[in-house]
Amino acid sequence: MITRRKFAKISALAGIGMATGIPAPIVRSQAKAISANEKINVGLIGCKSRGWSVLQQFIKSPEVECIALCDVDETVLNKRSGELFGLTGKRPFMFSHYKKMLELKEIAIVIIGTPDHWHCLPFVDACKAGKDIYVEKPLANSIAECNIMLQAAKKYNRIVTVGQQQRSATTWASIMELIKSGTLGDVKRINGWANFGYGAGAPRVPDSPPPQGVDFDQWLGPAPLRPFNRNRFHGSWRMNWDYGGGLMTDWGVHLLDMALWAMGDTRQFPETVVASGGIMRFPGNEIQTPDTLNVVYNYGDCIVQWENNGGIQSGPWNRNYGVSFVGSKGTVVANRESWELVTEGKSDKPLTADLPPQPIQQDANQTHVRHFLDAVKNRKQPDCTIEIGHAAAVTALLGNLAYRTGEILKYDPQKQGFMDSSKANSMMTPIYRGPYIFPSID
């Protein structure tokens, strides 16, 4: 039994910062340190949603000005252009193409807030080119594209991180304090979840022209020739295989990345990969992944079961989303509203009836950044680096590959294949338009 003031002990934890997780990797980069009053320049790659709001956590920093602005949407980038003269004082330079941004010598930092299917060429050309990077979540849409940005980082020597905000977040740590611990007991099973009414897609429409000022064949880059789709496009590519991964790679990117960082983050890869799903709600929506799904990660010690249902808005623990790590003494249940600790044989009941779930930090990702900005102006590692940001992303892919094949799935990543799945070694690299090539390093 927890006791009343064992709990508030534990309770306190949430006041321990980072110092408290896993130690920081060894500093690869040689690259001169930012003095205290330089500017940092920014440049960001994709305006019109998630890189938007990430761009203005960077701003609050007096150090950081952005200087540049990309985005293939003309209206897209007008807008953003006049709204950051109003924030700012400063015009930005305008980009339709990254490559021209990634000539200015004067950027620092590049942010990369495309869909995901655009992280990998972007990601590779700034490594060449000199810049460290933020990197929206999930690294990349395909295994083989996270693979490659990894090699790249290493390559170059560049300060990555990518937007897991809750590696951030001194809550999520205390958690990790608490589950390391021992007061959890045998810590066997690990499930996340997400329930969104997003994840449904949306009601079919007709193909269209594309909205003015939209280069849309340069929207789909590297992905396959298509018609324009509203449905597809701003706000709805996630659904698309040729773009995206569903819920699974937004929401379990971020989820199984608890359970990555609970195991200890030595263990990167499961043993074996088995998925169930289907579009069985709406399959006459616009949807190509699936909108019921479950996976089951097998690490030999300890199981991960992830699950999704998109277009329901309630889950497990009255959460729609969340994860729970499950003990033999305990259970801790999360997510970024608020988490709590329910005794074993007590799991219908919080702890203590006077005890309140407790709140999560709510600054995650204007602390992410600050860490991260702190990061390349001392050429250390940051909170979430480029390893922890591969191992969640090729995670939440295996899971889609599972699902995808109808096959039990063995990831080798010394050998970066599958073993007995001709099918999932099929699918692990995309296959690029022309006249885009899949990148290599030189």
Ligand SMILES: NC(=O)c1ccc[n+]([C@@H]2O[C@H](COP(=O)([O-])OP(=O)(O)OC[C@H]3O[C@@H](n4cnc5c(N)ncnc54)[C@H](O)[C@@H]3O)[C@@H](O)[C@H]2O)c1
Second form
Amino acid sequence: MITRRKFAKISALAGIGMATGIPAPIVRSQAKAISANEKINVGLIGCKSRGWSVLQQFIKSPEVECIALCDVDETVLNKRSGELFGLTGKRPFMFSHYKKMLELKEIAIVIIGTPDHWHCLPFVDACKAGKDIYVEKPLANSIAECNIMLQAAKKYNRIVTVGQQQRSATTWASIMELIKSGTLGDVKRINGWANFGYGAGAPRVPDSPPPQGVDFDQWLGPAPLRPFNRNRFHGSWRMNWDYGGGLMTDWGVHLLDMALWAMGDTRQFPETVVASGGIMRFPGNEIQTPDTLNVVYNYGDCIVQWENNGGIQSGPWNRNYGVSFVGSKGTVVANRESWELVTEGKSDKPLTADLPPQPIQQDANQTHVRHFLDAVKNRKQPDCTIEIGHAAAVTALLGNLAYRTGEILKYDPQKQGFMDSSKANSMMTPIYRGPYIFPSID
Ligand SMILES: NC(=O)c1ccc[n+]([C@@H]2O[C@H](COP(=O)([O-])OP(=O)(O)OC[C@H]3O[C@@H](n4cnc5c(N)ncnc54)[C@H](O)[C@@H]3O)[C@@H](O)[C@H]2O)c1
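Hand over the structure of the form predicted in complex with the named molecule; the form predicted alone is what we had up.
The complete assembly is shown below, putting the previous chain first.
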């Protein structure tokens, strides 16, 4: 066994990057429950923003220890390592390559907090290494990656959750109960929207050398080779197709997921998807995803409509982002800050009393992580299963594909392909840049 002390010594000798030459241990899939007092060792891949904030939720639980951090940016890695030491009094192992981190058999859970184009490879490898996984949303940056990740989680019998923390929020659960109870009458339309300044990208700046300590080639990973540009890097990668899907996937997965939940999680995919939009407000910015977009999903008996506006900070129902569930008797409007119920038509004898905006008090992030840890310990399903994450990500990605092809798309989940659209079929799978190879499951 590699002890922490021994490993740290080797690591110190090898420096950050840790070409240790330690052979990969064969790790058997965890299949039994973890006892109440057993430690759960966690490793984080992608430490800058969201990954770090999720990790902080993990280490609130006394049974959790973060023993490893991995990032391709040495500055981020050192900073987070120091902060973790400050919080826990323990120094994590540090890696610049996730594959080396996965060799640590002591790690039970891997958190994936990398940009969207870097979810699939570490996820599939982590499944193969017998780790349980907290992967950030959207599950991946393409439909084919989502499909292979679902397959891997099942084949290797992993407990997986996706960072759609609204699935752990009691308020959203209450809204779903309200809809299920029929209080709103027939809900035939669900609108989701996200208007954010950052959805417009940022004014173009010239390409430049990457900052010191950044392994930019590895940051790009399987994505095409491009020069470094700070407006396509930490945080700002979201508006470029190679790394993310704009507001459509960034917020769409959270809010369209509420639509899927409201429809009972029974029909994961729409019959048709059609979209229209463009880079209309900020054509001079560093942006490829549309700043202005509408998508209509037809589920046969319910229309789900998505709208995003980059650079705009206000929106319907006095909310810059949210969801409205429109029923024949009433409409519920909600976002993470508050929710309200508006009686349809305000008839003399309303079937439902209006509810003014209700504040949302619970910290969904904390509950999401706590429930995932319980799921790992008991080998049970978490609040947001891989199936839920898969459905939400594919739904959002369908919106982007409808926009990019300009076609009315019909996705056939059985065939994992589109009917009548060779263009959409050709865009389902990203072309991985060598030496990276699109993962396969034996
Ligand atoms: N659930 C939520 O509410 C929520 C909120 C924000 C972000 N997210 C998701 O979290 C993920 C990360 O977003 P972010 O805003 O933190 O991005 P970020 O750019 O701020 O941070 C990503 C980090 O990953 C590192 N990284 C990149 N490639 C790597 C690799 N191959 N190995 C190791 N590290 C690598 C980067 O250097 C950086 O430190 C995204 O998928 C995003 O959609 C979710």
